[in-house]
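Heads up, the chain below is alone and in the form predicted alone; it's given as structure tokens.
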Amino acid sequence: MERIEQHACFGGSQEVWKHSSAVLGCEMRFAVYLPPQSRLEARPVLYWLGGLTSSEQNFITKSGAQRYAAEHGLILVAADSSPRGAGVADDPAYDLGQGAGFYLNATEEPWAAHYRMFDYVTAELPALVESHFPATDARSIAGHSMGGHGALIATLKRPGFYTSTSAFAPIVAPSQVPWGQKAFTAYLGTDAKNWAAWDACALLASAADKVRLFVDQGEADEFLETQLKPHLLHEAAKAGGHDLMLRTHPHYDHSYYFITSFIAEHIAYHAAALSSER
């Protein structure tokens, strides 16, 4: 690994690292915020998954999360949203290819060779973080939009791996909306039966373990009715007896202004859950 950025921030250190990913077959970058408490002892980790077109930079430069991570002593890790590089398959559209990995393991060509973001964010990256930084194996996960989808499916597909889960404006039922249908057709093929394994609402319906989810959604989100459809998550959680805290907020849109407004509450939520693990 090579550190390519380091900035003092709220008594801690905001860093960006690059490394060669064995899972993705390309060079990847991720951001890690080390709170001041991590100089004295290992600390729990909150993983952040970004939305369409995001890199590791969006969250660390726009959310203001470092202030609250420093207060609670949480390590923040922001992953990239897809594999990158000249040899990695891509598409001219913003919602497919590099910047739009959808946090799944692709099975179709030309995507299958590199697009294994689920394995990367739930296995390779945590192993890397826990071996190279003062991190415990207590971990939580959060995300925005496509990254909210990623956080939900990571929790549902790896029961017990994450202590807590939250999302801002997640794509909850990708099998039923244009963003997801386009990506799933490309990455997983045209047989929609294969899509259920990567759809949060479908996974909730079949989940044996009960999960607790915290979701914030802006009521002025321009994608609310066409791409996000949070009512489907509410219905799936209710049918399966899962604990969903779904909050809606008048006037808020899909942007980082929305995330910045409520990130302190999400950090506190995860910190409380992670502290119970100690």
Second form
Number of protein chains: 2
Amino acid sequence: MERIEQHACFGGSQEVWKHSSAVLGCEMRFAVYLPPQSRLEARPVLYWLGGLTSSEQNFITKSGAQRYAAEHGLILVAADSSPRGAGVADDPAYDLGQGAGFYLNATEEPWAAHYRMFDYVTAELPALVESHFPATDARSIAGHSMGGHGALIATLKRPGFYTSTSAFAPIVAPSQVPWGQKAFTAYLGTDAKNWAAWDACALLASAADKVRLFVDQGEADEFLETQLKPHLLHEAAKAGGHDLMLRTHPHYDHSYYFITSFIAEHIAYHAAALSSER
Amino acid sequence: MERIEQHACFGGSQEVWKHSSAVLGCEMRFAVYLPPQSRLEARPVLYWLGGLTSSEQNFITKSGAQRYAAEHGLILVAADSSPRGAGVADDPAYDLGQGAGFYLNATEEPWAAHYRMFDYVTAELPALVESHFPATDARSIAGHSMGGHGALIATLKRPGFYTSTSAFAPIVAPSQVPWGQKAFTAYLGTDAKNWAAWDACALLASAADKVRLFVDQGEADEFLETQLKPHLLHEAAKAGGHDLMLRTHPHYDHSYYFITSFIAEHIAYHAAALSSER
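Other form of same protein, the form predicted together with another copy of the chain, not the form predicted alone:
Okay, now the whole complex, with that chain kicking things off.
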């Protein structure tokens, strides 16, 4: 573990660390925001998963989340969106390979060797964070677009591990949209039977435990009809008896201008859930 | 004038426009944030000048200012930091040429043809903004680093034009520091007599009108001792009887993590000044 950035921010510390990931077999970076309260006591953690093409930088430079994390005493951890490096399989397209790991464990070559982002973000990274920073083992998770998909499947595949879950403009049914079909074919193979274990809508239909989800979606999102299809999440949650708060916002698009406009409410939502659990 | 970006943000609209600048002789971009209040009535404008290497994008993606502009009903305009384009003189260094216009009017070749950023940001751009957007003619100005220098000289050279002025980590005495000496030599020539008209500390010493300035400076700023030297501004303001509020903040560096941590107070400061003038 080596700290490669450190900046004072809203009374706390915005940092970027690099480390050698045993799960991914490559060097990875992640960002951590330590609120001022963490100098005195261990604090709960909100994990952020980014969208296609993002690194650990997008959320920390563009979301404005640190102000609210400082208010509520939440640690923020922003992960990268795939394994990285010269020895890691890649593809020239923006929606496959590096920058597009889809937060799953790949089974197909050439991806299977490194693309195990699910195990990384739901096990190796939390263990690292909880052992190296003043963090409790209370965790929540949120994400954007492909990272919203990641937050949803992490919640559904790791019951009880996260206290609360939210997403901005998530991919909710990757098996049914072009981004997901392309990635799942490459990472999981052509047999769509193997896709359901990584598809939030499919997982919701078969989930034994009821989950609670908070989703914000912009109505002017350029990917709304083709890639996101939030009505499928609404239908799956309703059919399975899950508690989905899905808000749609006129005029907002898919960008960080949407995220920054509503991140305060997401941070407050997670902080309330995490504090009621203590 | 052509709008090339538009994003809903905190109930208002974050836009980027391009236009042909008569003053600069090239195509320019600027960003404008229109708060929700501007749909009903004309609102005052805060101009933002960025630091070395910045375009109109840095402030709008990283500062988080839109939230506070929406609260106070301020229009935000972020300018580019130099003339741009293939026909505009440039230099490979980050601190000269495109991205480093220093908000002055150059007299030396090859710069004099296009590098007239002072006239652009203090005349052409305000006229454009006030004729194309729901803006009043009440204006304030702020900036960062080289843009802080720009905000200070704009205030001192255009008495009465701006209602209030603030800066983050400004270059205050370009004639006395390496960044400024290099740029002034190139743009204004080797005769340092011609530099005083573009140097905030020199202008403060000779200003007929008393000015009021609000400056925030990080104590861990990597450029503090070599390029910024805020004590020179303190001494010049004191000698001239000007009203300088200079705050220093332990641990904060030169980055946007510093700006975003204190931008709320700058927006509130300008909003109060602009509303008391109405």
